[in-house]
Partner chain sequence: MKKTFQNPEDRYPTQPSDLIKEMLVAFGIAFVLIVGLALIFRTPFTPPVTIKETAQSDPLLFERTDMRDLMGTSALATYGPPYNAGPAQQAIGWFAPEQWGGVTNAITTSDLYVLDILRAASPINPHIIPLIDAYTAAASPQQQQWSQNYYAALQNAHVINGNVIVPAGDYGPVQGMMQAMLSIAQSGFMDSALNRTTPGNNGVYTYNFSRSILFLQGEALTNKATAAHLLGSDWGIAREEGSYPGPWWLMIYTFLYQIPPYSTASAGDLLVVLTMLGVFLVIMLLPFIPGLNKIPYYIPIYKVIWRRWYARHEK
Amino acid sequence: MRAMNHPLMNLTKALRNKIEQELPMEHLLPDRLPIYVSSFVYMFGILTMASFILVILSGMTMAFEGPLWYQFSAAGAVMRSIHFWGVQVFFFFLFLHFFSVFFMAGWREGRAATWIIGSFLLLFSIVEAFTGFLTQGGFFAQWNQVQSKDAFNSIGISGFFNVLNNGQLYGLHISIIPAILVLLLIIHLTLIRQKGVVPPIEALKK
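Where the form is predicted in complex with the partner chain, what structure does this chain have on its own?
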């Protein structure tokens, strides 16, 4: 049984040790943060996430009730409007977050992975909104489907991903891409808490 004590012999224990060592609870959910964390720019990321949650909740309601509900009923139209404006607000805060992190050079001191995951969050958010605009079911969606097909055709992937196929767009929009976004967001937040908030530029030299 001695072999069980080796870290690699019990993967559960190895994972627990790793988490306890690299991301203890007091750093995952801290009640104290470094004093340089005092600016409204730190709210941009949180506001992006809050908008994301509202977009997900309104989207889930729409997926449950179905397209006829959100296109042709009064209550459905309100939920559709919340979903639409939620996306506008989400991208507004997302870009404020993006530019503020850029001007803080937030990738410094071992935080490049957080930045790279963030860039994929940006990419998949754009794909998610794109598939959403194309599944609105009206003329705007139809027109942009036929317009954007040329770009996908030009790289030869229309047999695999066909922007004219509403079923494929809908599946991507309500299931696959949101799942990817949530997963990337969990990794992004975990990395932020593990690496800590980036200190001011040249903070340690002063």
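The structure above corresponds to the form predicted in complex with the partner chain; please give the structure of the form predicted on its own next.
Partners and other molecules have been left off, which leaves just the chain.
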């Protein structure tokens, strides 16, 4: 049976060819990597992503079960602790990854976009942690909300971002900012697969 030469099919073929050209399968799922990738420095990125997945899964569980579950039940308290310590591990490896890539000049050889997206990931992660810190529900979190409100009043942005509005904080923390982070992470990983990991500076001198 003869295939129809429809314009939409040509568009699909052109899109497929473009994707295959920009991101070939040997880059998307490589089976061989340079020898320098065996260095532990290159593990910081994947450890950051693994802890990020743990934080997302634990956070989704808490969001589905609700505040009464994670604040007043034993199982909820355990999940809340997993979420909290997962965030600590996430930022630990995130900063190790950020500074290691910085001192390796990770923007070299056409990787500037990868570096910029990674920097935005760091900034949005800090905002996400800030909103989560203020929504813990304890007295300490409430006290910090009041102090943050005064700080935001002093710079004139409290009209747009009211830290005393828990509904706004929860909306940012469990939906909007995580969606931005996941989108940026997908773009970041795609660029890494497209350009490859940055080689050490010493490797270029040899």
